[in-house]
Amino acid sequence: MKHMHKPKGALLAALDIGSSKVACFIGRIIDDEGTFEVLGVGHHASKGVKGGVIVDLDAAEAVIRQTVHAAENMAADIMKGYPLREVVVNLPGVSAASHAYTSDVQVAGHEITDNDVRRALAKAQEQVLSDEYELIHTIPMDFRIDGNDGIRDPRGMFGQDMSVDIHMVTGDMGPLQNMATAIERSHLDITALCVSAYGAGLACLVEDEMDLGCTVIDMGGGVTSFAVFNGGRMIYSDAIPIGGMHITNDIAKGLTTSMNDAERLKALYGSAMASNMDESELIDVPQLGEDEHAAPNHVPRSLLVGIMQPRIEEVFEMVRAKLNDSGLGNAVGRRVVLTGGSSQIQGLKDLGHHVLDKQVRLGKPIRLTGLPDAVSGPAFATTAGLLTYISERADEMPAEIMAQAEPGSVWERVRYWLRENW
């Protein structure tokens, strides 16, 4: 199915709330293909967020404000003094769940239209409405007409019965409401939500990867989330509550050093794979509580790698187990793209290949123009992808499907939480 694009000149903003940083991109669409230029960027070390979830509203709100202000200031010429009002926000994978549904509608021999497709999607959405979770994505995967399957876009075709396999993603209400509250206190409205790994995939994958089957693994500070793409669509997403901060924490404990020093050692000398040089190479590990002038404490680099490797291996093994349990089989594809702030650890690609037994490459955002170098790396994949999502995939947003489904339907009576005044 062709996706709709937002019009040329439209201003859009993305807010990526993570465990280690909060980032905001303000972008403008520069052509009819939905290509963006980024005009404003803000990012700030995160506070009040743990394991992808807000644990301190005041702290989170303060960081969101600072981040958004920085992006607004950078885009001041275009914003002409108007504050940012609407943002698309990431939903951490730990607060989301994937569901597969099949929806059938009668088409009674007439030509299948947009409306028939929306009718099928809306019918499925009605089945998952609940007070406990919110619907985030409604993604049609495969259509069948009178039992013939493998149809990607049924519009213009004829038949009696149409059924569609749908990938729905829901978000847990509690974490969502806390996030909405922190954002709303910053005087912003959420126009859409997008699962973090979906954003990362939209930013980093080339079209062939999305078509032929590929898993994007987004390794963040508090969460590692992943999404499987096939046929140009996301067909599955999940997450595990372990990220780069857990590796840093292991190092701090294992080498009795501070979190700051552990983070620095990880970045400078860390690796996911042991090499035969590690024994002979010594690194200086500052000890907890000692002043700067204490005698250097040299340990072999192999000690550091020996702490990191099992933890990273565990992450890949948990991802592999979830992919095996997903029932997707061959649809998962042969490729993996690693992205996110923690994907820059040396040797990660090789360890990923070893554990997952797939071709692995490192990914960073490829679809945006004008990104300053400082924010063009893998740590900003999700942020960049949120802009792509809102410009190109609005037809997968439950509220849009609902608004355009037949008038007089159940949707007119259902107030959707994004539209409610918090």
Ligand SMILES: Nc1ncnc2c1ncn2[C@@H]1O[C@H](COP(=O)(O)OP(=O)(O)OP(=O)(O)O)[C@@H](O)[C@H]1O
Second form
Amino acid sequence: MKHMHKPKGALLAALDIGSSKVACFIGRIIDDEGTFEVLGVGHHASKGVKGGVIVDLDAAEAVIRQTVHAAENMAADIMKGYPLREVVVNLPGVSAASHAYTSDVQVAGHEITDNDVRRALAKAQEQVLSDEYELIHTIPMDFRIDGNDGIRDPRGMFGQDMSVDIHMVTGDMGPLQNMATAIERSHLDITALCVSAYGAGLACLVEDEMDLGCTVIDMGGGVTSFAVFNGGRMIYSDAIPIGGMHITNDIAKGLTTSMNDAERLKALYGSAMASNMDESELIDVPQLGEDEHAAPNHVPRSLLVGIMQPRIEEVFEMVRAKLNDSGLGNAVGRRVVLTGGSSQIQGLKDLGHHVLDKQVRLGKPIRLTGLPDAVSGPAFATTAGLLTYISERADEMPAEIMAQAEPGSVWERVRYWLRENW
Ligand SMILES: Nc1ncnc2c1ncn2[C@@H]1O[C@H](COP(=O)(O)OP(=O)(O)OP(=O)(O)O)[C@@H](O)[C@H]1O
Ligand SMILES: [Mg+2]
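Starting from the form predicted on its own shown above, please give the structure in the form predicted together with this ligand.
What follows is the entire complex, opening with the chain shown before.
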């Protein structure tokens, strides 16, 4: 189905709460194609976030506040003195789950309208209501009319029965409530939630990739999450609770050095592949507990890479196993795009190709203008994609589809906001 996007001039803000950093982008739509100009950015090392989820409310709240203030200050000209009120927020893949549903409705010979589509989606949504999770995305994939399948957009067509295969993403209530609390305490309202890897895909993939089948893997600090796209839609997502910090931790232990030094060694000399490595190349490793004037250990670089490779292989193998178990078959496609801060590890593309047996490329945000260099890299893919999501994919937000939201839930406000702004 074709997406509507928000009008030229609309102001939107994204808050990406990650294990390594919290980032906020404030943007404005500058043309009729939904292109963004980013006018304010803020980012800050995370505190109180572990493995993608908030574990310390006070610490997380403080970092969110600082980050948002920085973005507001930079965008002061267009904020006209008003504080930021509404943000679209990432939902970490470790707190989310993908479900496949099929929903049928009678159309009894009428021309199929938006309303019929919404009715089919709402019917499915009612079936997944629960106290344990909140609905995050309702994404129609394939429509069938009287048994004829492969219909992308049924509107305007005729038939008796319409059914639709739906990809629904739910978020675990506990982590969501903690996140909502930290954000609300910072005097912000959540207007929508978007799974991190979905945002990363919306930011990095070209249209052909989304259409033909492609998996985006967002390799962050605490989580590696992925989303599968096909037919222009996200058809699956999942995550593994391992990220770059685990690699850093392995290095610190394996070389008995501090986390700071391990982080530096990883970025400077690290690699995902030991092959072609010069066995005689030595690197300096400061020893844990020694003062900074003590002589560092000289260690073969291949030792460092030998620590990193198995961990990264493990992550790719887990992604491969999850893709195999998903039952998606060929819909997964032949292509993988790696993004997230940890996608900057040298040699990652080759190892990814080796383990996943797909064409692999590196990705970073492509749909924004005006991004300062410091925030234009792959670590900010999710942040950028959140803006695209709120701008173009409102039709996948459960609140918009749902006729009745539960009182007091975030969706009540989301619906209100949608009514006011669309
Ligand atoms: N040049 C580099 N080489 C290797 N790793 C890097 C490099 N730059 C950043 N990283 C790693 O990227 C990770 C952070 O990535 P990112 O900012 O995408 O995470 P996050 O969004 O905060 O966390 P998550 O999404 O997992 O909750 C860190 O583990 C860091 O070590
Ligand atoms: Mg992230």
